[in-house]
Amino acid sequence: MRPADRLPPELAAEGERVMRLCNACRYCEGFCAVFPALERRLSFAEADLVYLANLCHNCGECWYACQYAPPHEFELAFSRTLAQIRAASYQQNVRPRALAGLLRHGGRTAAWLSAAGLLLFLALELARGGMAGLVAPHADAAGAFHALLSHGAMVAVFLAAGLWAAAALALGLAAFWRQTGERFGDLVASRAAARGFWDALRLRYLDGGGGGCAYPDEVPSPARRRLHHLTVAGFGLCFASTSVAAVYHYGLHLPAPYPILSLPVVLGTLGGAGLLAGPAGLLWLKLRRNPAIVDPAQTGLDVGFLVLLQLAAGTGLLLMALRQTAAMGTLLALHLGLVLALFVTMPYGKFVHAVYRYAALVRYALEQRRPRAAR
């Protein structure tokens, strides 16, 4: 295993220590998938630590239930240790490796790429319509958005960004799966793959012991799970909006812009509302969370992603409301720049946790059908 593929020695040693303590205690085995998974093991190699860390949803229940948590002399900070291992696994599996630094500076990465995206689309708009076109209102009848930016230019930019993000995420996922020692076919074409996808989609393990996450404090609450669902629904509706618009454009030969009550606009508006409300609630929870159960070094990664989602959604809704006014040109460049930054940073931001967690859930589903190791 190359040095870049290894956990920091101190972190690996701490991960093994807490796993052995939890394996001996087993008080928390009913909280989530992590504890039944670790109980199947007699030892904990680095690949096991990375798998178990990404299986953890950081619900916080184990911290409050643990009799060995600080200030006990064992100093067993299970959820925080797994959060640190998760962050290290992102670094291990990022592709290309040369861009691993983007993950260490998630907030700044999102900010710089958003600014670069804004400048790119402003330049494209100025090249097409000049300064006079940028600051003038453009009616829907005159093409609105496309008076400043051609459909072909938008498709070219986002197709390139989307293919880059998809390729980088797929290569990272393959690297993570290779660590587990499983067959690649089981990740994409097995009953376990379907089970892992279903568990990931419904956020099954964000309910702790059944009453919800002990997050932001020790009182279990379903708030975190519901806010995640709202965010995922927002993503899904925005994707559906784009897909329907593509059918309108290429299949029905109906070019944008579309009326306010058309299906693409309604879906996009609902999706934008979800991406405003969900991340706002998650940010509020993060402000109130117990710092002992998380890895503080990941705060920038978390906050940068959530803020970028909100800004992209908010500017999109504002653009729709003001698309026939003189503000449209500037808003269009700002919105598309933010969405472009969101696409490009997917493999180098907090979005990667969804990819690796899905893989960990598939691995867990595979293990459940296998005999336990003899003790």
Given for the second form:
Amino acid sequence: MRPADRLPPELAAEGERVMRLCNACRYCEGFCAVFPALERRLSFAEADLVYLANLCHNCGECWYACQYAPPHEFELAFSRTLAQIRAASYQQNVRPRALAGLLRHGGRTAAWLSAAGLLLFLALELARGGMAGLVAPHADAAGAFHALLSHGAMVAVFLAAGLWAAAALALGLAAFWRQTGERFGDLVASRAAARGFWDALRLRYLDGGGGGCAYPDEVPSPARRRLHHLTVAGFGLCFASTSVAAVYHYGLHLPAPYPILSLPVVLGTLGGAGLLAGPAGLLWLKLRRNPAIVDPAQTGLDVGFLVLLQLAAGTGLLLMALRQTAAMGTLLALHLGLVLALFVTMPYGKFVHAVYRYAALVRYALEQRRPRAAR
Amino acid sequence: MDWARTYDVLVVGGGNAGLCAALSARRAGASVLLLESSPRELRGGNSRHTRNLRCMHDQPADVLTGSYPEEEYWEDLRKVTGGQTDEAMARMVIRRSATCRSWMAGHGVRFQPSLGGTLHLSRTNAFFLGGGKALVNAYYRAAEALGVDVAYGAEVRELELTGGRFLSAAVTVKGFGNRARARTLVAAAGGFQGNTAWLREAWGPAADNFIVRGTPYDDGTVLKLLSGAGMRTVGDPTQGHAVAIDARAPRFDGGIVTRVDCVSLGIVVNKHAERFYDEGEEFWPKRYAIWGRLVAQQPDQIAYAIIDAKMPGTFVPPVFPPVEAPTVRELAVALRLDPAALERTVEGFNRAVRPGTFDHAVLDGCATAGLSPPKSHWARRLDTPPFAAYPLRPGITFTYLGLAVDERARVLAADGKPSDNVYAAGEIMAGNILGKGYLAGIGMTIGTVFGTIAGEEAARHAAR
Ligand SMILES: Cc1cc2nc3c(=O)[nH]c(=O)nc-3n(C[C@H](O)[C@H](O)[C@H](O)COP(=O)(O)OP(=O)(O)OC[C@H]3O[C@@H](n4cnc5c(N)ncnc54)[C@H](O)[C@@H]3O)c2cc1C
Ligand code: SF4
Ligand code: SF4
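Show the other one: the form predicted in complex with the partner chain, since we just had the form predicted alone.
Shown next: the complete complex, the earlier chain at its head.
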């Protein structure tokens, strides 16, 4: 392994220690996939720690249930240790490696890139219509957006950003998978891959073994899982809205903006609402969660991503509401800038958790099929 | 809580038994004060370390497979106690164990389908999701929601009784004295295993080498106060549940992780490097509870479980890494045992091993011949380096000396008459049913059944 791929030695040692404790105890095995997976192991190399850490949702159940949590002398903070290992593993798998700093300062990265996106689109708009074009009120007629911004330029920018993000995420995923020693084919095309995808999507293990999990406090609650579903659904609907719009544009030769009751606008509005409400709820829970269970160093990463989702959604909704006013030009640039930042930061922000969780769950599904060691 | 108030029910001890009593008394309409001597973070006594309870059932039921009828349960109990039990009371507990789970679930306890576990207990035992601490947390939440008053760091130091009637308790809360008054008392303060001086009284100096697997707060104060006030006790102070655990365990509260599950796979020697008991007599789960006593009877209360490289993978890996060495001689040196003696023991054992097909999942045919003591199953030569050893000490789980009670959880006075308003539940009275021996999961069953009975009875009495 390259030095950059190693966990900090104290973290690896602590990871091994907590795994040994849990493996000798096993009381939490009903909560999630982490425990059954660790019970298959007799020793915990770094690759095992990274895999196990990425199975964990940091739901908090095992913190409250642990008889070895502080003030016990074992000072076991299992979920926090896993969170630290998870963060370190994100660092290991950033591609290109030179951009690891972006991920390390995820919150700041999101802010700077949003500003850069805004400036880029303002510049493109100014280049097309000058100051007068930017601030003029607009008729709510098809093609108004493109009077401001060349469709070609817009597509080019987003295509480049999308390809970049997809490539970087895929390389990170490949690096993660290589560490597991599993076959590449199994990651994308296997029954285990289907199982892992489905388990990741439905947040199967964010449920405390049934009945919700201990987040933001001790009382089992389905709140986080529901809000996460809402967020993902919002994201999915916005994506669907954009895809339908592309079909309208290229297939039906209908340029944006579309009428209020058209499919892209309805999908986008619902999606935008989900992306406002879901992250708002998640942020609210985050404020109230127990600091003992988390790795405080990651708050910026989490918050940066959630706020960016909300800003992108919020400006999208505003743009729709104010598209006949003089604010449209600026709002369009703002919205597109934020969406661009969202794309570009996907491999360098909280979004990566989805990719690695998927991979970890695929591996879990693969392991479940294999005979397990004696108990 | 309100120290000026006279409560209907005072519960001393906030483990499983005390919580069950407090909840059922509150449900019956009583005002309840629960005193727990530990700070909030360490609440729940030994119950915090538990994992399951043993339930009777006539057909597969929720998390339990197969059936475990009353007769079989009773037979199991009769066997392990050698008949030192109260059959009527034991059968009452067994029958009531069938309905415990729904009461527990009604107060927030979650169960998990057994994913295998180490003890192959999914037929007889229901496992708590997240273990005993999750159970205790759920009960405290329920108690709070129902309006039970709870004081942490509140240790009962004195009890005021006249003619067997409870009047009040002197309580120290974070160093300051208070008095708690109530119409009834439920004693649920556990055994006395946390009290080193008392253990020494019972066991002699050997007790200094015992490790207490659970809470240090179960120091037997309430047991002593009530027996001092003329209540009758049952059981022998040297009886209790004790297992062999890793000698490197913390002095208290090491809980489940200090277990060493490889005894039946290898050999166990004492400080003279001699074997002293048939390691493969029975399945480990059926024998682990005798090894505490066996090690306690060895010189300096120390023993070493020795395995070779063939064995890891067939038992739950212990929390502390083993002492390892490439040869038996070097292992002896590392353990500070006489190298020649250990070599002699291992060679003698290896010579006595008869050929057989090893299978740790069944009582296999791998046994020794002409060896004393024999090893009846899973005997394989120790010949594959590295050799590994786990040092063992007696780990005491809980003591059986307790308060005599009747089936309504009423504590009996010296003359055998039930006390007017004193009840007991849990470890503090488990000796009525467990004269000796142990059946995995019955501690929580006794505590749950007697806890709910004590709570109901106390509430009814207070309402009179
Ligand atoms: C490691 C371990 C694992 C176990 N696993 C199991 C299992 O899986 N299944 C099972 O059935 N049993 C198990 N047991 C046994 C089980 O713990 C007991 O049978 C059961 O928990 C007893 O409950 P209790 O409420 O009587 O005592 P405890 O849970 O010990 O509660 C007694 C409480 O009283 C408090 N107290 C003591 N003195 C005072 C005082 N003077 N004033 C105020 N408060 C006081 C203590 O702080 C304590 O919280 C295990 C025990 C240990 C140690
Ligand atoms: S988190 Fe604590 S209680 Fe849960 S399995 Fe690990 S050691 Fe046991
Ligand atoms: S925090 Fe939740 S998901 Fe993570 S290991 Fe603990 S119980 Fe499992």
